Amino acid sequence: MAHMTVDDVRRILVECAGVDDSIDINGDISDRPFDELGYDSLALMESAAQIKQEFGVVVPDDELVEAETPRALIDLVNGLVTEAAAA
């Protein structure tokens, strides 16, 4: 199974929730809070379905909302991918 990267997060967020033209999501967004990037918890919930489709893992809602930055989401998803591969 593939592991998630910051480029995957950026692409999935834009596909699922669009982008606020006044906010630059290019460059290193790894440690910028999602709300600073223009994405709320609803946008993350919508992205979870795409994550499931692409990476084959279900991200629990309670863990998803605790992921406040792209890096935290990447770590969460990749941890779930690793667990799924080991099962």
Given for the second form:
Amino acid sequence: MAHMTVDDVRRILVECAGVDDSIDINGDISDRPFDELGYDSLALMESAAQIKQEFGVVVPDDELVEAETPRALIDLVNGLVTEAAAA
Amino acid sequence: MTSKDGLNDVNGRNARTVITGIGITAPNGLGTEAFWKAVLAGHTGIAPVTRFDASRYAASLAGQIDDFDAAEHLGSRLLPQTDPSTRLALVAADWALTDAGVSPDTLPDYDMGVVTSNALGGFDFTHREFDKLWSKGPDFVSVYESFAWFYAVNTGQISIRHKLRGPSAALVGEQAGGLDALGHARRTIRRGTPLVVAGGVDSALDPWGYVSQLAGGRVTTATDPARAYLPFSADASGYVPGEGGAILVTEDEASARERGVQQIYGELAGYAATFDPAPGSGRPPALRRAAEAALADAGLAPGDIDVVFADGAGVPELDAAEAEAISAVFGAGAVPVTAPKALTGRLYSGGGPLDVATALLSIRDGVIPPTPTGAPVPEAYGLDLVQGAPRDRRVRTALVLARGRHGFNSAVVVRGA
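Form predicted on its own already given; the form predicted together with the partner chain follows:
After this comes the whole thing, all chains and molecules, with the earlier chain placed first.
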């Protein structure tokens, strides 16, 4: 199964939750907090179904909302992908 | 004199609540002036349903808002989380606040509240999510369903968008609820919040929402848009459901003047609500009491009222009951009565606030818009129903009536500033 990249995070968030017109989410957003990017915990939860479809892993809600940046989310998802591959 | 709810403002005065901004989304006009022009010209927003194939439904008409593109007005963060009713409410609120010259820094955020009414919730949004649930499974149901369906969501979304953090509420009372929202806005202002955004918007014109409205049994099966919703007509056969409504900016008059408000449309001078007795009790419906109590609350006598904007159910026995109540309060044929909602269909929570907005425009321009049915009114109703052309006449005061299914009656009196 594929691993998640920061472009995947950006694309999925925009698809699932839209984008705040006043915020530029282009460029390297890996370490910018989600709230600064205009996304709250609901936006992340809305993205979880798409993540499951694309990456084949279920991210538990309580762990998902702990992810404060795209990098943290990528680490979380890819950790689960690696775990699933090893199982 | 104390107000009916016994509440004076923080300074102990029975302060006046005024309307300083209007935002309208209606089937026959987006924006205040487009709507008002359509109303005076008799342009209807009622047409065959086009949003889905209604050919196998018992009814076929609706007051659809066809020229509204939500993406033109709202950012893409809001689109995935809002039902059409909320999109219309958000845009109406934007327009009302702009009209009133209010921005987030006009007053401290906790001095501005939101009170809206909603009767139908988010049918269209929920319909789509149910479809995903059944066809794809629970993982595909949007997390935004958690609030997008909800009666209070318009209050919440307007509050978030404009940083209005004062006391806020949502009221549900079918078609009467929109007037209750205005009454509660005035109560909130008298309790010390200087500005409250208030009104109502509804929309449920997806296949499930539409059939749910038909299930109520009062929607007409007539197919000619011009002959379908005929309040107070001998040919009345039910109503046509519509979507939209109005959001108003209501303010403490002193506070509004202090901030240099650009216009005051009028005063929210009286409000009352009553509830009908249980069916079979033999006691009369309570609409008359609501009208009388609203007049008393405004300190006005029936002879002081220049026009009545009627509920106009378009169902013969309900029209007869309303005509009887109006005649009992004013005397037969003693006050002009109108129901321009025949051009929009019934808008549920949006109906009352839109009628209040229309009444304020009547006051502004000295003209009573007609009831566009052109059909004869039964003599027994004893109504001076304004029909045909608009009636030029100085309008100082208006009584707005609304009834909600299962017993709600509400009345608002507005008076020129």
